[in-house]
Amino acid sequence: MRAPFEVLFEAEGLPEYALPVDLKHLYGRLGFPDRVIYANFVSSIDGVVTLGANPSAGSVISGKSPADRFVMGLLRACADAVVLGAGTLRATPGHLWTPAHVYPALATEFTALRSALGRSAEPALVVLTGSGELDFSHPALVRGAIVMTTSPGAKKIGSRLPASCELVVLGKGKSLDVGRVVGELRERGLDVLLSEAGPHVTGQLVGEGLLDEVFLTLSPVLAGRGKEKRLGMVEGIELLPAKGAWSRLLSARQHGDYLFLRYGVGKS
């Protein structure tokens, strides 16, 4: 990808970062708070951001674009940690969530970027499973992570994490406390936060108050629904009639026939 993306608005007063020049060239600018939650989706058109049993949907949704995997990369350069849920893990085998795996040709400017921002060599990677259902195997496991569970999650995992991974556990019930796990997270230093979990996982933080950010990609395809289940980009809460979470449009972008869209999150 050689052609920069064309800035259609930007609002003014956001953080700016000092991007290296290849990242600046093709995005302009981009910047974070210190302490910050921020989501990154691709929706179609109609609004699919996951297509059921189908592993990684967000490629096959966003037509591997190389602009959309530009920016998950970008993304991921700036955050301390990323965030996912197993569901996610589960879907997506193979992949590892640094800035290099998504988008290998700019794999130098990321790491100068996280050098400049004193971060880690590459973001921390926190997995989320309430029931302690895992792929012992899946490889970015096998590099390392912090797994976060309760403690009858923990109490099926057992010892079959990797050596690379650190277990925490949080909590008796069934499900994580998504507050107690963000707090857990800032006591570690890990301040800015990218979350690339399911909707499901960003519906919790949308009913905690804790999504601060949403940057999502509007592939130009038509994903449809029948049978199946496929899910928009926020569930297991309800916001609206009684009270939407009404944002505000912080950037928006275009690379071809692709948006990518930049929210303040609002408060429900």
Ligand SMILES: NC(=O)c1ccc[n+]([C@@H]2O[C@H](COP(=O)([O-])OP(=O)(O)OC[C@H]3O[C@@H](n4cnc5c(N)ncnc54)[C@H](OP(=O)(O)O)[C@@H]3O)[C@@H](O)[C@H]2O)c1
Second form
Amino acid sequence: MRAPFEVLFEAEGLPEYALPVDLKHLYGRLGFPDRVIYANFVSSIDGVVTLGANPSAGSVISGKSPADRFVMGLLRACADAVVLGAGTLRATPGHLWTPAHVYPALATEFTALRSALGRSAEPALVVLTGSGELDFSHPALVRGAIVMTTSPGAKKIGSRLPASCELVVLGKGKSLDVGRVVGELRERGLDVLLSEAGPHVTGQLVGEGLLDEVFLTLSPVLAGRGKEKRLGMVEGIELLPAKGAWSRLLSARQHGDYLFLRYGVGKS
Ligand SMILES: NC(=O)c1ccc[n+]([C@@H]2O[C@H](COP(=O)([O-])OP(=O)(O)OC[C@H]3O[C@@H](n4cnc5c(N)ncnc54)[C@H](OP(=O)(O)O)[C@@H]3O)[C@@H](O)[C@H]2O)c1
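The structure above corresponds to the form predicted on its own; please provide the structure of the form predicted in complex with the ligand.
The next block holds the full complex; its first chain is the one shown before.
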């Protein structure tokens, strides 16, 4: 991808990191508050972000857009940690949640950005699971991750996690309290959190008022819905009509037929 994004709109007063020159040339300005949770999704025009049993919904919906992959890499490069639910891990075999994996051409620049921000070489990976049913040979786990679960999940996992992983057990129920998850991550100094989780974890983050921003790539495709369930980005919580999370447009960019939107969630 050579052509820069066209900046259609940028709100005043957003934080700004000193981006390496190639990243700044392509994307323009970007930065985050010191403590933030931002999600990244690609959606079809008709609001579909998952494709049922089809793996790797994101890359299918984006049509493997290089511009979308660049933004994924850039957002990862800014984060202390990338947070996923086990559903996304299971749906994305072979993936690594690193900047270089998704956009290798600018790996050096992503590393330079992390270094300038005082971040570790790669963002930590955090995986949430209640069931404990994980593919323990998934390369992202083999590489090392913080796996968070409750005691029944930990029992199921037993000693099967790769030695590179850390198991964190929070609570005894079937599912984690996402507020406790975030608190635990903050205690480890993981303050700038990118959620690449799917709709179920996102629903909980929104429900608890924890999600600050969404980066939404609108892919120029209609996905449709048939018999299988295809979700929008927030699942498990009903917001409209009573509690719609009206949001503030922070920036809008265009690359070809794709739109790249940044919203402050619930901040309109
Ligand atoms: N279009 C996009 O940009 C995009 C982005 C991300 C994901 N996706 C797609 O989304 C789909 C997956 O959706 P999803 O909603 O299942 O993903 P998800 O939210 O990442 O994962 C859901 C799973 O996370 C675990 N989990 C969630 N909340 C938990 C809690 N409070 N405590 C403990 N564990 C918890 C559970 O795992 P257990 O079942 O192990 O208990 C749950 O089944 C995939 O197809 C993926 O490709 C698309």
